[in-house]
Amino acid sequence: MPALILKIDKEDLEESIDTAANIIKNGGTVVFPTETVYGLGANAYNADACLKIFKAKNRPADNPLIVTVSNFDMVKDVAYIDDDRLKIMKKVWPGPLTLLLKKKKIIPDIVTSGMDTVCVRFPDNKIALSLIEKSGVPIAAPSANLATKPSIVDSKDATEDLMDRVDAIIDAGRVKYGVESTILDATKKPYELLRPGAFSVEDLKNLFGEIKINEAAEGYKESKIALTPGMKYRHYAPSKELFLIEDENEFRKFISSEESKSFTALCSSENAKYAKCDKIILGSDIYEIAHNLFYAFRKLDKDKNKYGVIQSFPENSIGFGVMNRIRKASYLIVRKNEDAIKTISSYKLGQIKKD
């Protein structure tokens, strides 16, 4: 049965949220917006309902879910927190930061992939908060994309991907950030950055002091264990092979060469002028680029060219999260000081293997 499409406007807002909340209460699944990306939600206390999330996304069972809450009492219901952590939480939540905490027994093992920790998030989005509040329960809600595919930042893409896989989709247009939440392990000190995202590392350090950076955070490698989403599996990738050229001068040389004719370049407004190949312009500042990234990955998949090529961006602010997503989405990474034309040509001829 096709999903129910719930419109969000002044006339239908209240009724749509009530309908979605009733679906959650009755063990169903709802796609809803947050400030980062769209989430696919179910009652976090209902193991059978949460199993539907894994099935709808084709998600591996060892990849845990994030639990979203709408108030601090819910945080206390699902996880163990002390006064120090609570004080910090009240400074940053609601916001695009997920904390890994020790879980309470009320959270089913399916949500945490059998681990004793749970990812908790308090989103900064009125629709999301209203849905959680009216449902009366925390909502388990990973990003709504199919496993390995680009995250969903527009309700049109949610409808295209999930129409026959979920019970309802809240149609609320484009989201604010376009990159998922930052995930921080708060179970021990120093706190450890597990996944960069919309909440910057600079802000984390101002709040928490010393921050350890997990080796998987840059996006070059996967963790052997998925403590949280975005650590173990290749994520966020378009179906087409995407090549990342980390050196900006090499990127400019490549997109202005004959070799780039079978490519579509994903680039900044500044670098677009160098492209002799087709291009998708991501924007000028890093927040605009983040906002457009997954949208561009989906556009690339519909493009006529066989390959995509993308530049790197500065890794400060939200840029760290952007580069994590790009590296995880890339089929081949051309590192700094490598000749991009030679490397990509050799790869296409089968003379070198993917990293």
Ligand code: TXA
The other form holds:
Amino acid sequence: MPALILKIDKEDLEESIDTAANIIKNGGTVVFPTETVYGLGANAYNADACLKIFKAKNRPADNPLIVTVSNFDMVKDVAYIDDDRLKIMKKVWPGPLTLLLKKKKIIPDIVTSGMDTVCVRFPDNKIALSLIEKSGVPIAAPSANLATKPSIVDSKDATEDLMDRVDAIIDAGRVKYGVESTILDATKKPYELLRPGAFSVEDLKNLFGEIKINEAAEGYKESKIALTPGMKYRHYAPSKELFLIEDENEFRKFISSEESKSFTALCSSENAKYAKCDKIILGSDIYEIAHNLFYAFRKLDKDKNKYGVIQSFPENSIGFGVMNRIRKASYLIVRKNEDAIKTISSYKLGQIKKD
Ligand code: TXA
Ligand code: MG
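Please could you give me the other form, the form predicted together with this ligand, since above is the form predicted on its own?
Below is the whole assembly, all chains and molecules, this chain first.
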């Protein structure tokens, strides 16, 4: 059966959320907005319902789900927290910071892929919070995209990808940030940044003092593999091959050269004027760029050019999360000390070997 599309105009809002909450209570799946990206949710206490999330997304069973809550009592139901951590949570929640905590038994193993920790998220989005409250249970919800694909930031894209895979989709338009929450491991001291995202590292440091940055946070881990193209799988990625040119001058040179003919450039408003190839403008402010990033990846997949090329951005505030997503989505990264035209043409000539 195709998914129910639930409208959220003033007159539909309450009824839509009631319907969605009933679906959650009855073990079904609902796509709903958060302030970061859309989530694909089910009752976090119901293992069979959570299995449906993995199936709908083609998600490997060893990739655990975030548990989304709507109040502090729910946090205590799912995870062990002390007064120290509770104090912090009260400062940052609701908001786009997800905390890794020790899990309680009530969360079935399928949600955490058998681990003894759970990622807890308290989103700053009225629809998400109202859905969880009305469901009466925490909602396990990864990002709503199909595995490896760009995250969903607009309900239209949810309809396109998930219509036959879920029970309902809440049609709430575009989300606020466009990049997922920041994930912080709060099980050990100092706390460790696992994934940069919409909550800035600068704010984390102001709140917690010392923060360890996990080596995967920059996003090179998968992309290092991508330096040898064609290997392994990427995350958040468009279907087309996307090339990241980290040096801004090299990027400008490339997009104004003949070499860029079969490319679409994803760039800032400022760099757009250098493009002789087709372009998708991401914006000028880093929050605007974050907001448009996944949307642009999807647009790239629909245009006529064979390849995409993207620039890098300063890695402060949400920019750290933006660069993590771009690196993970990239097929090949041209590093700062490389000649972009030469590297990319060698790749196209087959001179950079596939493993
Ligand atoms: O903004 C967000 O966080 C969005 C919205 C929908 O809430 N959700 C989201 O979920 O990005 P997802 O599943 O796409 O990313 C969650 C990440 C995954 O990389 C997963 O491996 C990691 O969190 N994760 C979840 N539980 C974990 C755990 N117990 N230990 C380590 N990593 C965990
Ligand atoms: Mg995801």
